[in-house]
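Take a look at this one chain, the form predicted alone, written out in structure tokens.
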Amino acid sequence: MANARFKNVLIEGVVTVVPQNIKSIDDEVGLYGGNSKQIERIKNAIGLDKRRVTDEFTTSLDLCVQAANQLLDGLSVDKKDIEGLIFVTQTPDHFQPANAAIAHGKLELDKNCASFDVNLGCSGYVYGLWMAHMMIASGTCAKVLLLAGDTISKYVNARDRSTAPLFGDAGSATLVSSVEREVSSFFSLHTDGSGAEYIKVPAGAFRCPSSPETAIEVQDDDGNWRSKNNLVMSGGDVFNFSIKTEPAAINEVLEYSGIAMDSVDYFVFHQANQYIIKNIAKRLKLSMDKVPCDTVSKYGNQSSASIPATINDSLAEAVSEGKKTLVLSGFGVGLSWASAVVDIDKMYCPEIQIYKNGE
């Protein structure tokens, strides 16, 4: 099993930035044939409501750089002390160069800083934390800056009701540091590539390059419109995957850590939708007081940034005031899933920030 334990590595702070532009499912009643009652059912059952989306000029890089600047300023960190930069995203500015290299330049980090991208979505934040912990545990770095962000709204078709009302955009920054005091973190990571077709953008890279043909929109049997350049998701398969794998994953990482379920202060899941999160919590017999799930209704499914966004949105006060034990778990595109048990000790954690152009 891909399990790992680390000592003397601590998450010092998390900042999340979202765009200014708010969209609401109430304004998209046309997607549902004008059926306002169906809109209410979706809001109540799945938890979809509002989401934040970027304009055509703003990217995940912009959101993450603003988050990083606030994080480093808030913690009074000398940028020369950042020895590693990981950028988790599936919506980079370019195929080449890596977002990490561009962010490195914008942040004016030292040249002695290892920087690279990770192409993962829903599980990407926990994977990124695992890599940051490894870089520190190996002795390579003392401080690693983890940027995780996506603008999935740019991939979805506005006439596809299976995806358009769901995805929001966000960028986050997390500082992971070596510390002298005793602290342990535990990780468990998995992949099932047999489900790679369940969440996919068919065209745009080298297997199927974008062309006038891939931009042609067609209607599926459910009345959704999309082209091969748009995100397509098999909702039923993703739901079944989530509720099957996540309870087992949480039990696995807790058993590996030796930490009892009751000793965990909060369980922070990827904000796929409220229905999935509540089903996972029910199967684990968790109190919803320990499972924040309102973030998706305010900001949408934010892909790689949804876990840090939930921490900033729902737990800012709690994690800032003292030591807390958190279980973090992301699941989705790949298919991949990753879970971690981490201790937080008076972490720098402001509420979610709004993106300001030019910062």
Contents of the next structure:
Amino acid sequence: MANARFKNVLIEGVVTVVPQNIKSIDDEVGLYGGNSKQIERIKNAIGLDKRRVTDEFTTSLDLCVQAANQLLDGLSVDKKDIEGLIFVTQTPDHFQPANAAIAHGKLELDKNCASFDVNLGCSGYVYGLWMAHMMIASGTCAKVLLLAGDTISKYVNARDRSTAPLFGDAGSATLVSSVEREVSSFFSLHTDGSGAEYIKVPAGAFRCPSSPETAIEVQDDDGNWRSKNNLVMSGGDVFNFSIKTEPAAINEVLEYSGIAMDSVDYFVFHQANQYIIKNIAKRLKLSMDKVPCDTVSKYGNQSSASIPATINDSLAEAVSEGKKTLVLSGFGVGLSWASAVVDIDKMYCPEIQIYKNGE
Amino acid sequence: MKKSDFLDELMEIMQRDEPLDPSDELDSLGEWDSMTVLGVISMFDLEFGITLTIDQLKAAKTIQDLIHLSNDNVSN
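What would the structure be for the form predicted in complex with the partner chain, given that what you showed me was the form predicted alone?
Everything in the complex follows now, all chains and molecules, and the chain you saw is the first one.
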């Protein structure tokens, strides 16, 4: 079992930044052949409505750096105390150097700082938290800055109904620190590479470099258009994976932690879409009061940033007040999934921030 | 599960008010789309413990074909 438990490591604060630009599924009736009834069904059943997407000049890095600056200011952290920086993203500025190194420079952090990227999507936030906890528990770092952000909207083809209306962009920053206080956290991590084809960008790296040929758009059996440079997702397979895997994963991490399901204050799932989250919650017999799921209809599926975005959007007040126990769980591209049970205590958690150009 | 309950559940998945008949051709129903497919997958898993594949559902032509996929879990 890839499980881990930690003591005296605390998530001190979370900030999420979304772009200014709003797109709405109401404006995309053309994608559905003018069928506005189907758009109503999608809104009701899947919860897709509005999403925040970047302009062509703004990247995950920009969103995360703004989030990090606000986080460090808000918590009054001296930048030289940051000894670790993890950047979780699948939409970096470059293949090299790592986003973590560029962010390190922009944030003017101290040279005594371990920095690296993690190439994971929907599960990436929980993986990043686990790594931050390990870096602290091993004695390597006292404070770790976890940046998680993606701009998946740049990967989708505007004429692909299976992805275009779904994805939004966001960047987050989380501070994980060594503390004296009695807090515990538990992690459980999984992979199933046999599902690597389910969510994929076929071209653009070294197996299939981008070329004029990979940019050619073709129509699939369902009438959706995309090129090999675009994200392709097998929605049905991903849905099957999610509703089979997630309930078992939550039960596993709770059993490992010894914490009863009733003692958990909130379950924050990766915001794939409302339908998947409600389906998972139903199987676990969770009260929807404890399962925020509005994020996707306001911002879109934000990949690695969806869990922090949901904490900032739906739980800002609750987590700022006092001690809470949260279950966090991400699942998706890889296939990869990871779940955590964490104690939090008066977290710095402002509401979702809007990106300001040029900062 | 009774056939009438199966049809009711299908109507709910499709968010459809007009009644359904086992002989209905799936492609003739405006609501037979990827969202309905996910709903049917979830229903089969929860109600019958059967994991349907997308290919099985793509091969189905009528509602009767869906009932057939339930392996006798739907009775008259």
